[in-house]
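Encoded as structure tokens, the following chain is the form predicted alone, with no partner shown.
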Amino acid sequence: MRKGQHRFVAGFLFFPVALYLIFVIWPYVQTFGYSLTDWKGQSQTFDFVGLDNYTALFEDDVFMGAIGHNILFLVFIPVITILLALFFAFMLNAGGRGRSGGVSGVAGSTYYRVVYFFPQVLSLAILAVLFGAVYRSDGGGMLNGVLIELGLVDENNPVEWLNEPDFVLWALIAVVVWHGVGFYLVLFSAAMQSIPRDVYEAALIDGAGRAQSFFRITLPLLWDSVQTAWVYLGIAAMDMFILVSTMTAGDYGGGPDHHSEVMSTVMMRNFLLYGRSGYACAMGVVMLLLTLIVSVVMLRATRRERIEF
């Protein structure tokens, strides 16, 4: 009967545990097996050349910028988008008081949910074209108009966003936190709200302000999840592709100058501009290892003991 059993099982993961083989574990060999070459691209013959790409690639300029520019995001997207999600979830399922003294969400929190969450059903295509429009830096850009109307910024002399090497890394942070924290929010909002009301209250009773009654219980009561967050951006921030190439001045974007390059476009420029798709195989192997590396550091120093209630 055991046997049988194992059987079915084996049965039913065959052709799911196949197909992961096939079209994700096979293509990340190939890709490495390329990176050891001096492939074209569109050739059929190539040249084994050994690790002389990767070694290449600790002397490329900007690819090693582009590597900090990651760091950058991925310093600064995970925090301002878990601090501002969980600021939000908490305030609208317990930073207000309801009429007989209890916890509950600040008023209108059902409203303000579906406001936060708007962000998140907009593709990203549909992101970078909006953003486009709010960073132009001729008469119809919207947060210049703004800027010029407040007096801050002079008409003849507007601040370009998005080719100023100075703003146009926090520029692309900013369309990301607003994309990615109603999301969020919905995740921390969901877990809070498996916490025991009778937990808030009890806190209430004794004296707990917000601020208390956030740090002692809602953060770590929400750790899995604030956890799960923090890989999900971290992931996220070393990518950034379709914003950087699609918002930003250059082919493939990270203009101006290679101030905003990421490792993606890099990689994408050499494999479909340059032909030298063996050199971008080999970014495409150091970008996975750096997601892996940085997924397994996130887990390891976010990791607590799970708190019961």
Contents of the next structure:
Amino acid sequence: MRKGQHRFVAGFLFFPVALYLIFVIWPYVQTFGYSLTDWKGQSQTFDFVGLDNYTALFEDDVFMGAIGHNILFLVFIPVITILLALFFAFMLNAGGRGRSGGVSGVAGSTYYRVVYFFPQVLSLAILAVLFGAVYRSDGGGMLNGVLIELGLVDENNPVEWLNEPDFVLWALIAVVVWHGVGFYLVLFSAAMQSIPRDVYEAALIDGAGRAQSFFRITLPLLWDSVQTAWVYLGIAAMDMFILVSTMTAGDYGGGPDHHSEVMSTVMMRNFLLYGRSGYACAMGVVMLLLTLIVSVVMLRATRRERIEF
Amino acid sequence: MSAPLKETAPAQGPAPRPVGRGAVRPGDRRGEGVVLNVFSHGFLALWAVLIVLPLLWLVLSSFRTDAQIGGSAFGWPRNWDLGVFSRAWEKGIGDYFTSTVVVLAISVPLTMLLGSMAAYVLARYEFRGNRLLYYFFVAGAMFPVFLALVPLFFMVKRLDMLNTYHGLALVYVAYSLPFTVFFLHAFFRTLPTAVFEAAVLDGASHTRTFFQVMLPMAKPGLLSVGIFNTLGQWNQYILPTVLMQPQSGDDPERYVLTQGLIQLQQQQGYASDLPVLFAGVTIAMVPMLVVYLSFQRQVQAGLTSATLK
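What would you give as the form predicted in complex with its partner chain, now that the form predicted alone is on the page?
Let us now look at the entire complex, which starts with that chain.
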């Protein structure tokens, strides 16, 4: 090509690459190094301690408990979200059976889609405040209020949703599902719309009911999207920092008594509150490894033969 | 074996079947349809209510008094006093709002500029290390941000940019680059080469070709990524939590909106002025609602396209 091209290429790449190196790549790399030191926050000096931080991690009951909670999230969040999203997406795209015998979405599906997707544009901080109010531990909370009206909860003894060890994780899962269903519904809808209509119509003529056309046609043809959703929700389940740290009790959340602790809250507390930077870095590395393992396992476990259409 | 099967298949009672089907099945299916329609519509409507109700309840609650909110979950506001919104604005929401807008005014245009420059060069120019650099950018999207947080904090500190708008903006840009480059790279690849060649033949420089020919052609892609980045950066919470804490006694608070809401939640819990908190959330939701309703299609497309990588 022409002269001066190299200068142009270099000029265009210089700032993006520099910024990316300084703020993203270099910190990523440094984390591995710091995780092998006993570095404490503000001090300038630190010693190499080998794998001590990692062995300490495995004896840290709080962190190990946090991994357990992350795994619970990992099991339930993707399953519930995907099932609901699939069900609603199918209803909106192929659930209606018009008088003409064609296949279409139920009436009003556009409005449903707009409403369902809306939580996705709200920040998790807003959700934290919103659901903090919904889960309020007295009669003023929406959930308690509804249950009291229905007579399911005693007015003088309302449920402390976020302070009950048995409820707190499920309360958090409900928020994530509330937030995520609309997003995956739109994702699945897009995939469903690319399925040719005549496939459904052929099934209809052969006498397939809604359930059959869902399990025999929609689901197999949608498998790629389901897989993507699975991996994404899995990664989200490994994070959970914002909701846990803002909705549950304690500095950076995790309460009551570490019953809702996740890896990211333990890490942030060790870093920002206790100033144990080296230890926090080791947690970051463990989070990376577990996230990568989760992605690979989920991709493997959900692998199916790809169907062309 | 296959030959006789093929022959027998069409011969097996094709004649009586259509009659029987035509007579019985449609009615059958209509009956099933009605029940299912009620059932599915019920579920769809229920979920829509579950989405809208908490949001509406929160907005209404900002008009109620603190005593009313604490007393019971339901109860119509006694007077529709808009003063609560200006009170919330003065209690900090105004400052948080301004901070967010200032940061985004720097970070979003810069993300788009640097991201499209890098993506363009990587997509349209051959040079050694091109593929490597592309993967280097895209790989950054796979790691959890927690992996980088500790060194990132000290990096920003060393650059003397903790608790500054431009510091946070630059970090936002760096962490938005992977997806922006990935998305626009694919987009620039699809643009026709002929226009590019015509511009070069007319003697336009590389830089000019980019800004005056290629960028305008990439507008739809830029819009999708732009919305995605704006929403993502507007809702960001983890990075400001680490990077935007006042560094000394006389260092002013420069919280962004998400951070500020959580701050307000903690303060108002003690000051028992919940209407202000709810009004603050309402104020924070309004811009999102406006953007969402006016760019509904692009928002859904922009956000879901993020999962296609």
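Numbering follows the first chain given and starts at 1. Throughout, rigid core stands for the largest set of C-alpha atoms superposing within 1.5 Å between the two forms. Being a predicted model, the structure only gives us computed values, none of them experimental.
Asker: I want to check W26: does it shift between these two forms by 2 Å or more at the Cα, with the core superposed?
Answerer: For W26, whose C-alpha is compared between these two forms after core superposition, the shift is 2 Å or more.
Asker: Superpose on the rigid core, then tell me if the C-alpha of V296 is displaced by 2 angstroms or more between these two forms.
Answerer: No, shifts by less than 2 Å.
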